[in-house]
Amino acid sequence: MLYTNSIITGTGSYIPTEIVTNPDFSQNKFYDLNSIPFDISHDEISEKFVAITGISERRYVTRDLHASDIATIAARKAIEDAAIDPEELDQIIVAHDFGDVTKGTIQTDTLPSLSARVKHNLGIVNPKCVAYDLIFGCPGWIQGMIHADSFIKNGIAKKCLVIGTETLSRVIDIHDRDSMIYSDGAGATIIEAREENRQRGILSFATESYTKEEAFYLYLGKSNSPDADPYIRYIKMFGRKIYEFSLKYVPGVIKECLEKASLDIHDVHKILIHQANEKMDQEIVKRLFRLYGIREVPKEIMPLSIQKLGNNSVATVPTLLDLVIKEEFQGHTIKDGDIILFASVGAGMNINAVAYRY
């Protein structure tokens, strides 16, 4: 028996070469959502901050490149590592929030997509190469994944490239603590039709949107400053809603994910989750585990690298998948057969997960 299989033959990524530290933001000073400032070091804010975070730096792209331009560097390593011609490109999917935003400017540029900046960057002429954005908060990249292998496994598609991208140092409000959470980054993939004699590739998937008292636990907000202008918006975000939310709703998603693959937590060999909250993550993951009646997480499952890179939203996992594959990353590494578990929750709230056996 024959099966089609969506199978990723290329990855790519771009992590920016600009550093900023948790020391970097002592010059900026802190209010409350009530414009009340904190009365506290910024020692102190750090220090409370690194311990539920985990981050202790992040990375932010240079003036001169924006959110398309970074999605374009990705996608050609992608392109590279499949040693494919982009012409044979059936799909172009590219997951954002924010578009293109200038340096010192906060409105958003979505037009033309960034779908069709990539295609037009990578010099793509066949019409028949669709390219769309997908807005569905940071969750975007593993819904792009599921469209792609939709495509795939309904006959519409053969090559998909699927690419998440994002430049949340041009949306954040410096006057405010979760400022420090955010980053820059981009991660695309190569998904591919294989006729093959058993299955691999993306085996499930699962997807949850709520959005009856959830749909504004992120949204585009005054700063806190007093001062500053109150009809510029910035990225903001009920944290402590988002973190109960997500302990509560995305280990059932993972889980039912693994159930629609028939497979088992003893099965997984890594969980590449979105890099929001390290405290968070580990957390679920730990929920996810006591699902089973397991009481203890190894140790290599889950590789995490919100400590250096920060959270760039639709951009963590696409990164991360490059790394481990590429063994760029912490000695993780992931050989022929292993299952691989992709999960996000974010904006809208969305949640989704992946299975995939490489």
Ligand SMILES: CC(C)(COP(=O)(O)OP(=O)(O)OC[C@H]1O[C@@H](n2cnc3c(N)ncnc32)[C@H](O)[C@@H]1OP(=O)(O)O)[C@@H](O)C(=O)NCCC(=O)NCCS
Contents of the next structure:
Amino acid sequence: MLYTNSIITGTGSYIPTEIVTNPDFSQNKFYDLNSIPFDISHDEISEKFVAITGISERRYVTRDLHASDIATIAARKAIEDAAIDPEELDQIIVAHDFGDVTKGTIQTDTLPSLSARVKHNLGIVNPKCVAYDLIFGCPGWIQGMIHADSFIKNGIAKKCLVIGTETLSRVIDIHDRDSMIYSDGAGATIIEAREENRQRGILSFATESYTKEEAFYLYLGKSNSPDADPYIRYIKMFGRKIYEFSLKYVPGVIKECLEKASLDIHDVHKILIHQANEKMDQEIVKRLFRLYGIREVPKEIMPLSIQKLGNNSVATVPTLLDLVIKEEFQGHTIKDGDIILFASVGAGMNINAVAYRY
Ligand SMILES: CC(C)(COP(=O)(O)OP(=O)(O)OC[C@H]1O[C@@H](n2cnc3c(N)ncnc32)[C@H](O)[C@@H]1OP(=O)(O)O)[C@@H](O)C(=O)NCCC(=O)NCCS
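Mind giving me the form predicted together with the ligand, seeing as the form predicted on its own was just shown?
Whole complex next, starting from this chain.
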């Protein structure tokens, strides 16, 4: 029997060059949501921040770069890695949240779309190469992979470029402690159709959207500073609610994904989960294992980049994949036959997971 498999044949990423440490935020005056200044020192805020998120550093792009530029850099690397002719691409899917934002403007620019800009930057002229953007919060890159897989399995596409790119440093409120969570980056993958006599590549996926009060857990809102212009809006979130929501629902979506592929948790070699918060990710995976009656999470199953790269939304998972595949991440490796789980949660609120056999 022949299977149409969706196979990742190339990966690439762009890790911005500007390293921003927690002490770098000590110049920023932090206020709570009611514009009341915190009466504790920056050192205390920073200590608590590391304890609850695990983040000690993050990366920002330099002034000259936008989300579409770093997407293009990551895409070029993925194309080179896959050794394909970019003119043969059928789909370019770019996941992001805010489009291109020029430093200092807090203005989203999605005209033209980032995918159109990336296709232009890559010099692709083939009109049959369809370029579109995907707004799905942090799970956007995984959702793009699900789109690509669906196109491939339905015979609509043979080669797709899926990118997650974001410059959250351009939309943060510097007077909000949560601004320390966010960062910039881009990750890209080439995913291709292969007719093979064993099933591999994307085996299954699961997705859920919760849009009652959850729709506004992440939103654009005014600065916490009492002196700021109330009409200028920044990324804001109800972090504790997101935390609780994620622990409640994400493990179930991952389990559903595994079941669709008739896999057990013991089959899983690595879990590449959205890097939102170290403590939260560890708790999600712990609860996932508990669903299978297992109390000990295997060491090394979950690579974590959040400590040094922060949360760059759609870019966290493809960047981590690129680093692990190229054996550039803390000794983590993936070999042929390994089952990898991709999972994410974010604005929408959306949750998704993909099971993949290398
Ligand atoms: C925002 C978040 C870091 C807050 O952590 P938390 O453990 O839920 O924090 P709580 O609101 O319960 O507050 C616990 C303590 O940390 C402090 N705190 C909260 N946010 C903080 C921050 N960003 N920096 C420093 N301290 C913070 C609180 O003041 C409180 O201090 P106290 O114990 O002295 O009273 C966490 O909820 C989170 O990461 N949520 C998920 C966010 C997410 O995934 N967002 C993006 C989706 S892609």
